[in-house]
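Only one chain is shown below, in structure tokens, and it's the form predicted on its own.
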Amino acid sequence: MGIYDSVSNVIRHFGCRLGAASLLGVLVLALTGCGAFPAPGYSEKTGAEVMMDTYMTFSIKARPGENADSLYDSIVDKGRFLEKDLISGYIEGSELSRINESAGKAEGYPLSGEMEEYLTDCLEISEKSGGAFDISLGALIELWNLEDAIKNETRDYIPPADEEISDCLKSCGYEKIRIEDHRIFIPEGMRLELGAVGKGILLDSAGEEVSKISSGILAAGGSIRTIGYKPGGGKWNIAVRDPFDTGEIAESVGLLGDYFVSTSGDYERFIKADDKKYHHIFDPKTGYPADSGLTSVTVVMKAEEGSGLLSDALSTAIFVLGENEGRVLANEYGVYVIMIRDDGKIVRYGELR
């Protein structure tokens, strides 16, 4: 089989190989056309890895000279590592929980390079989308609990209460983070968060194999990288899921080239209590899951003038935001956006580039 056939039952063959790979809100067709064989001096590897608590898929085509099983190797030790040892909050001595350890400490905590980097781009976006983007609310995500809810479809949850919510938010507010001399000082009780850029940060760390990639696509839940063009010639074809049934197609955009898609939705990780659903993306205002009228954001840039963890935080702050003030983050950053709203018209801004 090519790089673009099935790996896993949420590849589809329809006749000649069109596979449509699922994911957190969007889909990746790829039509490889029948018979498809890589040209003499490529080499291919597709492969499902889980990662970051999200099922991800990596298909490559590697240029002459070069090997797709080692590339494909580096791009999943590069994840693991990430995970492992930067930015995952859950793991024990990862760099975020001894940051997360350090709170309320007068001395902070010293920040390696990768991560004073993120955290920086993290509080830029913060601070542009009027704090609609926030990477410090892992105190409400935990007061909340859904995503354990989720997993374990508990059919008796009670949200917190408005007194719980409110006396969490005062330890919550990235403008409380301070950078400084390279160490970040965080206040006694915040808990930093990265949950909403991670998948974007894995994409951004694949880039130093990206020169040696003829095509691919690398997805990572509802993040994804376009590489290069579709085997055959022409454009990538990603799908937007239609919010209101999953398995239908809301919208889809022609990507030529190396792209980064980033899509968040309140219909697919949510829970539902006395007849009310609660999602996961949290308004850091309210301390509740935001309620702006729309149900899915999608973002797409190129990736020359942006990055896999501006495209994350980007699509969370204006799903947070809503239509009108998403457009003005959206045009800020130059990037096209595909929102729906919650009665289903899809809303387009920005040019594709």
Ligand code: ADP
Given for the second form:
Amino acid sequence: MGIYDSVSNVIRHFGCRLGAASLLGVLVLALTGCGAFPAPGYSEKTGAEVMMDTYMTFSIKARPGENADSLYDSIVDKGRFLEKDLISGYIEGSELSRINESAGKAEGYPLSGEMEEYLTDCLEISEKSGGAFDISLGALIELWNLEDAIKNETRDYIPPADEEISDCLKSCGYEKIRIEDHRIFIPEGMRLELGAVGKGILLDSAGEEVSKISSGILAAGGSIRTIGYKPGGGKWNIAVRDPFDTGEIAESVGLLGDYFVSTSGDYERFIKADDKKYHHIFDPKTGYPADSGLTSVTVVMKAEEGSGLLSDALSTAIFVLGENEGRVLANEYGVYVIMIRDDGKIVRYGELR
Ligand code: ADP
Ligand code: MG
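Having seen the form predicted on its own, could you now give me the structure of the form predicted in complex with ligand ADP?
Below: every chain and molecule of the assembly, starting with the one above.
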């Protein structure tokens, strides 16, 4: 999988000189920016980064008196810190790795304030989604080892055996996680994995910078934060890629102001074996890649009414739950959802506020 494949929403600035809607168009657009020279007193910055194994583009216009370059650097620094020191389960010494090392230990692990907040939020979403969203699937994700297989384009991928999967599920389950007196206790064999919400947390971590930005877009792969107006005024047009023809757009939403948009789908990170498609979002009930009849789920949420973590977790949860239960969860959180079914039908649910 190339890094470009992880950009699962296509951003289009209407009226922009380079407003092509193809995947490549996104990159050209994102890298070169839009609009003419900034008005006096405003500074702009557009750039691209690879973080969290994902190609990210940030395009920002600072409020008067603020400096776009330093805001941009600060967003990137926070993102790198977040990944390396806190939430990556693959970097030795990160807080999440230490938590995982503490599995089964009677004394548990003392949580930082930030991590306690992320994990508490995640557990609440697990509860509300009936366990469809579950951060305790690390061992299962490792057992399937799909990320490596996808990266290396492994031929003859062999999925794990049923017994291995059911055995592995014994060390999973969010309800076995206990947080008490700022310490976390996870049972032996359990590994936490925050891959489903990492990019959303990154968008949240930019909150202070966002308040100093008059207009912009932070695109962390399939998780996006819009800020203010599109350059020149008007709505940001966020497009959802067509899962059946990934160079095309299936649907788009116009957003004015600060929103989180998150997409989860089975059409980017998957591998084929024996004519079956194995993708990276698991149904915690079965231990197999989710097969709920949906191929793509996009959640749109007003920034002030939620968080990047929440919109990210909800897109994953609704993907696992499927159309009907997905609607119930979307309704509970008051978010707007675009679901694309396996048969190609697009289902929109909720109110775009
Ligand atoms: P992406 O990471 O491609 O944006 P998602 O946000 O939907 O896609 O997250 C998928 C990642 O979340 C997987 O790679 C895996 O690490 C983790 N994951 C898989 N299934 C679940 C689940 N049911 N609940 C929480 N996390 C999951
Ligand atoms: Mg997600």
